[in-house]
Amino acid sequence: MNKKMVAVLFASGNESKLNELTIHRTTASLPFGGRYRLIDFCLSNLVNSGVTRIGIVTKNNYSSLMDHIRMGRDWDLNRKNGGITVFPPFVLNTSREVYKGKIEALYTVLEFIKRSPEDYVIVSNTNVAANIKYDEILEKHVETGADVTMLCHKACVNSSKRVIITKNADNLVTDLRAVEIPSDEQQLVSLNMYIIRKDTLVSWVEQAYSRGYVDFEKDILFKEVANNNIYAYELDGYAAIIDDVKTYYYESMKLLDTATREELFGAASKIYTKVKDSVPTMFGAKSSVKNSLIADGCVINGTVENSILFRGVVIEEGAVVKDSIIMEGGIVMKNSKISYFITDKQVVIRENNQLSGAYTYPTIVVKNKIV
């Protein structure tokens, strides 16, 4: 038995409560870091770990991430053995009804999983932002000989649908819970990331098929905690969950603090999204930028704290944009004022607005849109 590993991505999760920001795209293609979409901490990783097989599985609205991912060059995937294959959302090739949960969309791609010769799956979400070295997590799963080992870490549950892990003194996990209510409390947190043994994955997923499961996490890894054979691997570094609105915001304004950014961003293996050479970002005379993210390509002639700018943002003379997310193309035109907004892809902030939304929920500003 070999010991490498093919990766099954899920493009799609959460898009309703993600809201506005998942009305034109993919969970995965959400930008996120002022230059990076969720995707690409997922491909870096398996870049990084010496997994060059990946399929992701879409579900809908993924044009803009087939135009981000082009051929999976900016992460050395493109490739004549393995590289990426996307796959689309239905249930068979005969059929025109969307997959309804993990397992459907497994069943769908079982022929992709068999024909890889790699002995090890990897399945994933694409809405976490961590540096992870899955073949050291390899290593360990091998060692302990689980059939599963589910990739966690500690964290409040700061939105509904968490899994929580109990495990004992060996990492075996002895219980799953889905949280449905939000909490203060540090608990152990999966990720929705697994490496599992690829025929013990074919097997699972066709007995569930068969008996007309739908949810992979309910219906076979919370039926498998009985059996002692699930291993919880625990993340010491930087991890973010994003699956809503107040989570993208907060764990974006996280990556203000340096620390944090040099845990994601800093290690030895980094992370790689796709190039599109701008040119520098270019400070006016009369500009002031305190504790922020800037972007490359941007014309800063106003204020800006506390605030991430993606690439191309444009901030008029006079204007001032605090605690807020800019993406890409965005202009905040003279004398505007704004805070707590997220404002999409080539929204215009118009002259003379003072617009403010709240810590607790950011308003939103839709893709194209003048306010």
Given for the second form:
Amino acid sequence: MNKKMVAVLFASGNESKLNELTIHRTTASLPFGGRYRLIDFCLSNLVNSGVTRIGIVTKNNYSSLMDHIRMGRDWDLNRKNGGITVFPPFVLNTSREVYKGKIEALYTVLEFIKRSPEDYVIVSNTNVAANIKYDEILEKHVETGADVTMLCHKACVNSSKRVIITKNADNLVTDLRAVEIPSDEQQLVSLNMYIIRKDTLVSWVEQAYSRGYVDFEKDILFKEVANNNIYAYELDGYAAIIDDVKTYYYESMKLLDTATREELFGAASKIYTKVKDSVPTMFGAKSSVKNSLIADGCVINGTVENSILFRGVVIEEGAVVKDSIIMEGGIVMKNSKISYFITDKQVVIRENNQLSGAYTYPTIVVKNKIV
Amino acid sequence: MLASKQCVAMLLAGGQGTRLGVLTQRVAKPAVPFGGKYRIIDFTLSNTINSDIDTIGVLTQYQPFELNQYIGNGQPWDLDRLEGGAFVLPPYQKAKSGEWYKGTANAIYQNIDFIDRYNAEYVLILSGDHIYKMDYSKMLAHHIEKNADCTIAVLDVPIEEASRFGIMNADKDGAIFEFEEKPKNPKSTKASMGIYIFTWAKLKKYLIMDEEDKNSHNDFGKNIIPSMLNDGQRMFTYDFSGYWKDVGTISSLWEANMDVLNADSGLNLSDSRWKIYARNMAEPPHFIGSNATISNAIISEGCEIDGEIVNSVIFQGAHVEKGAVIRDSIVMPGTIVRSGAEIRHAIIGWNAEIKESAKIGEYQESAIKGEWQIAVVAPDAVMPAGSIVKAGEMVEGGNK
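And the form predicted together with the partner chain, for comparison with the form predicted on its own?
Entire complex below, previous chain first.
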């Protein structure tokens, strides 16, 4: 076994900014791209990079995540050695409450990290859809001799807190700051994905925890910048950071662009997800579909334009769906017209409705609701 | 000592399927793609597990690699079990002899040890080239209730078609008194579906006897069933009603795929109580472009469609460019259809490329005697721009 990296993933994050989409679930299990959950991209990237020991730290609403991951077989992670370990929310005897920040969260899984034979740890959020080759990034990490390599990407700041990175020509991080004010200016934004030497991580977390620190970024990384030991690794290709409703809608719609899809799915490394054995999608004689991404198991008899249909969606005759995202099992009944909608799983839009959200503010319908 | 299994299934998947021509040049017939995302064998494997039979031997011989790889450890069909599960059983070298499977009966004969290993009371014999959904557990209950030695599943076929099948002549009670292979003047319309349940002790005896007979073809239909009938063994029919099709010819393979499109055909794949499982290819959802028009079609994951698709089945990962037209056709996985190409009443094998403005196949109003003139392009073939393939013609593949 010559694996080099173990991964610790955080299933929760930014739930409050995702509004109704995360009422029933973690950010990690947010459906994305027609047949995936956000964590699928993370897990597939790890597996495709040869990382097969993965711990997932949960906080709340994690039953949808457990149901999705099961034993990890769909990602080839049902292994004797390594595989997936899901850590249910862990209440420390010392604090008697569920962890508040990443430092406490990492502290609760420190035994898992220490016991892993690998020398490097990937610490990552699960709200990024991208094709990432961790093995190549590790090579850079080792080459620079950094304590931490932060993955980053050029993006705009939105309503969620994002960490902005300033680096020099050698990719050495010279400044880190957190910003929460939306802007149209493209900046180097942290993906909250790090590669860290295991020993370093363990000692940082132990020390920070004993001093009562909570925020991994602010209380550890921001301070470490001065030690000139943090490097940045910029992802050039497509990377979607999903941390509020606007980015969710915008990044989903970007998948209708063929070049984006090629970057995300076209590489030799595949994106795996839970297998559901759906039948292929059936297009009826009166269907009209343009510029849409459609998963298996749908039955389409109406009109669909600029939209994303998840598995098992039914679009009845005369129904018109435009600029919308219909999650698994959704039904749009006869002669209903919807646009700029995000309907969660198993939502039914009854007959003869005419409903519209706006591009900048798509309307969300909560799971299982009937409109 | 392994746990006993009441019933073990044996799936005959070794046939070459010569009538499928270029489609089975490099893969066995059961591995041929079907219905947008399946292989033919998925139907029998799914029926088996849905019938609560969890031990199945798949007898392979001809071009087995694709099939072996596809079945793997049986996991996609929930057949990866601690005891039992799916086993690929190729012919193997034994202490005294080693030989190819000479016939269907010989294939089972060579695997007597496998069946004995599970202490099976009954053996279910299946073929890997039929499209149907059937609960074998009901047939097994029928077999046990009749205290039968052999039960043969039969389908009522139109009398004018009966001479194409093996016909079972039985009394009111279903007791078979006569078996006629492709009779000129059929006396009944009960056609054998090639699905048998035997009481294993009895079958084993007949397999050993058959092996000793040097003149035997070692075939169930030609030898085992007739000799059991001769000896007056208890043989019964089991009536099956519902969709069933032997997809052994290009015409019937095409028809069965078209039946998936037709809600009235009786072939319903989306019944959640009887799912058909398949190995997953981890493809993204399919994309329909701005220039596409699609009507009455099945499209699977990973496709990129920007052309016109009518009455057709498009398999995983196929690309259809703007201006291409596909009607009444089957396009298998990974095939690319370039702009301006026209495909009508055709089957395009997997990973082929149909270049610009090529014309494959011709429109047909109806088939003469059920034999459609389907144009076939082999897997991996590249059809040059502007090339023409006539109705019923078969084009050889590349050497990829």
